[in-house]
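The chain below stands alone and is given as structure tokens, in the form predicted on its own.
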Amino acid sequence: MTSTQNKFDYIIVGAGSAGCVLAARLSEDPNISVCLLEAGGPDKSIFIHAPIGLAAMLPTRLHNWAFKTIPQVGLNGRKGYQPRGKTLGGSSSTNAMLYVRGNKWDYDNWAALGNEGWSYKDILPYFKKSEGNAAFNDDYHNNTGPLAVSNATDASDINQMFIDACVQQGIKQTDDCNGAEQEGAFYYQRTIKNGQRCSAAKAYLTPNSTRKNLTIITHALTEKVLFEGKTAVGVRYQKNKKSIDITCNKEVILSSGAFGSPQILMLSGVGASEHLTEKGITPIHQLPGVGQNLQDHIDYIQTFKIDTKHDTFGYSVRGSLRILKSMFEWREKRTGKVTSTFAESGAFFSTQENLVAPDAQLIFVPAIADNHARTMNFGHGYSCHITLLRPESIGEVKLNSSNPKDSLAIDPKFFNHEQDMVILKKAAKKMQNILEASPFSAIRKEMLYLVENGNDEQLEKDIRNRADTQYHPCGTCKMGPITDDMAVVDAQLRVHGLEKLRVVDASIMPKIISGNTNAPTIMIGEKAADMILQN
């Protein structure tokens, strides 16, 4: 919508996983006015609401920023691909809908780093507050929250082969990786309700979009935060080729993600002064941690081909007819294969004994998964991702210019720390043993990219040739105490040294969590809303 109002209590920049939560929770009070800005458009597309539509969005610019990294030395000079959601709901409208919280230790570690109030016992109530889980309602789960969570339906039969293979290779089966214990093999819980994606927008915005005190403006590209001295007083955004200023009585809240939030801070003069000056931006506040501490999950995939007769997704006459039939079923009943997240089962395991938490994650896909779905392979197969959960390599995000429309210099520095390759290879060998285990013997054919089992040299070469992000960038506006020179926000998510300015999204994570980042980002939004309202 377009608004003629130019003053609000709160301005939220970014309608992603955290921004949608904040907009809904803050506007519950009819006396509080909220403006939510989103650079993308509305979330009306069928590709968003039909779960398998992610296959159309992931490899294209459809509702997708489709960022690229700078060339990565650790990836043989390749540029990595960084798809991020560009619509209401942000990446929760374009992701694979997996509901994963990470490990208890992750949050206890955040607290140990000096972030009071962020231990597991502190944040568990906010996971539960957000969650409407159709399968679990116990000490770890809730069934009445706005974010719908459900178990897999219409999953391919070969997922059970994967789980059986995991058990055969020493990974026990578990029902709930978000409960008492994370480790094990399982079917993923998903943010799907009645056969449709339940994004943060669907959960938090759609039911509340008619509130008179909530203004949602799409196609609004934020240029900068407006300051009076060290106090944030508003935002300048661009819409229909015009720059528009809006102001706030209380706070500006940046919820634009691990790339967008540091970008806006830097464009506003907040960051490393030398870098800002170099880009022609007048520094307002020296904060060297802005854009630093970029962490992401490096991910490697192996694929085996199978016959087209098996219950998998693939490019074939048989596969196309299956999908066509499923589309009619979904249109009529919201059931069938269109409700698949592709990533249907998985596992968490440890590559060595006595770790604080599992350090490897498997994501099994009953399809040929290659190059973020950008490389088409005819036929059918099964694939598995192996994700390094706590990488030591740390990167950065910098500006290329002072133009908010320009691309960013995104540098995850994948494999900059040699230990990451050591652990990933160890984990990948376990994955290959699982994919070559006897439960798959009756269907398995040749490997899509051949790696001889146990051949270290071939394995590392294939990893450097094909590994890339698991889509979990975070940490670039690090939460930490004032004594941490690289911290950007405090435990209340207020930007150090500035007034009336917060960052609320995955960029505040001081350390990446041991799992997918969407559910934790929604939790961050819930906790932040409580902190803001209490203040």
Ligand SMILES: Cc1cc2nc3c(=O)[nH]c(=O)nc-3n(C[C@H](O)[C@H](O)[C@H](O)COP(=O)(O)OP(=O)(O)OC[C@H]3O[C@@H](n4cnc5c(N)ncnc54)[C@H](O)[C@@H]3O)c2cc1C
Given for the second form:
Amino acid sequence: MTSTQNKFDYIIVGAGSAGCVLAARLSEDPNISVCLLEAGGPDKSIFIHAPIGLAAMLPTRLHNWAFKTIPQVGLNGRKGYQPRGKTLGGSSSTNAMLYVRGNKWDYDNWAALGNEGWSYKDILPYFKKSEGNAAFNDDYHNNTGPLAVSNATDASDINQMFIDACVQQGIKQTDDCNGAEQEGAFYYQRTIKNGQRCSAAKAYLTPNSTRKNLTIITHALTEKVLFEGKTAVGVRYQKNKKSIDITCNKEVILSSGAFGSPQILMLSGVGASEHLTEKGITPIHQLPGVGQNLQDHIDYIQTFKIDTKHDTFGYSVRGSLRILKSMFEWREKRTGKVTSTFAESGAFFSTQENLVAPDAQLIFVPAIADNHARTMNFGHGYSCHITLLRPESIGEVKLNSSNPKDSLAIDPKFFNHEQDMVILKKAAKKMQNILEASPFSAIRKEMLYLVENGNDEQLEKDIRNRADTQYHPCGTCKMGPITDDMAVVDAQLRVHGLEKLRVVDASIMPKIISGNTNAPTIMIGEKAADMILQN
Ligand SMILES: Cc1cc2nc3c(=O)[nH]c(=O)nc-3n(C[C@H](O)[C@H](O)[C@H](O)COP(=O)(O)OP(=O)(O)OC[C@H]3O[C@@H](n4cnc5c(N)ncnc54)[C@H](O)[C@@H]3O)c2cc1C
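Would you mind generating the form predicted together with this ligand now that we have the form predicted on its own?
Below, the chain from earlier opens the complete complex, with every other chain and molecule after it.
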């Protein structure tokens, strides 16, 4: 994956959820040449394609940037963990594969903030265009798009206990949280095809990688965008310790994610001039919103231990034998426990009446889930994540230095807004009631980290000791009208005040959505490709 060509119509920086979609859609026309640059390597590893391989990538540097935040006051001074995919497919190659779109209200709100063309009615066709759903084909779903979506085939029996417990606690059962109504308890649909992960790379790049007009360059770390005056004319990237310049006839498109895209803009001299000067970078364009408006889903997990005989994942002789057997099954038939993403069932619910959309999400895991799988616990258990869907705390990313290899200073400012703790505690109490409800009575043993049910002080202490991201940073190159001083791109995703430069990825979300962010970012890629081609 190298190239001697040095001029293309479009240069796309970052082969993640959005970048892969753009590369495939723009290169559908053989007369358009596209170069896709990716800092990570090819996506050949078995850990990417076998869904259960997530457990190997999440806690390690395997295809993972594995960033850390700066110490978080709201987390008792702890540094948060920020895994991000570093390979073709980006985070869609390392994520938990849950297919979730958020709520209709999220997109109507983006439009209400001054972003024409982004209401739910406007974006639904792009969700459908991307989707190849094996279970649904109706007003909300499509079964012919490239991104494979399917139901779990081998979910553990204890998920049914979770769903029964949710129903007992007043959450109705639903089979589609991405259809007419989001609220309810359900089995997650996943981006999996024939028992293998369907990343954005697998869906959009692999089938088109032999196109002559599509050049994919891996292990290429983009240093900066090259400008002539206020017009982007190309990029400089590093490969094999060399700096290489390539130029474009049409546009440079940054799709490097919520951390990569603002970092490249700032390294290129686009951002808050004072901050850039402080880091020794000559400002080219004053745009104070670059790196601001960081939003992320704060997430807290509770775990109960159970006996090893139950059908769950865990470190035990029985658990290891089960996995070993499943590996053979997966090798032969692509079925069995290896197709699990660990996150199997869940729910969306509201912590109070009359909210615009559910504000809490549950993700049930038939295993002991502790510290992003970085803390090993022997034995078996069941765990559940509770996620605050529309946090008010807003953070930022800044440069540590002008070196493109240096990571950013990531500051999500978790719990900076006091309301976030109030709502998360309320939602966590409901989760604990569910996990302690009678459907689990026959199997439930002690809690991994004890919180007495109803003890507010213990709960808050445990949240501050152990809560962290649910891996959805976004908003750092926010979309908004020119009248919004902190907007970085307009509704066509063009960088304000500059020519031939767009940002297309999760960083453009003006407000975090009420759900997981992979399908929405792929939708953003589909819509952007359409807008670019129409221009
Ligand atoms: C562990 C984990 C679990 C998750 N689980 C889910 C889930 O179950 N469901 C869900 O919907 N969402 C999930 N997400 C979130 C979702 O995957 C992301 O929101 C989405 O993939 C973001 O897409 P993106 O295009 O903005 O960025 P990414 O997909 O992260 O792509 C950015 C790409 O740019 C590359 N890059 C960065 N800097 C440079 C540079 N300087 N030069 C060249 N290339 C560069 C990166 O290597 C990467 O490949 C999860 C994320 C993680 C990390």
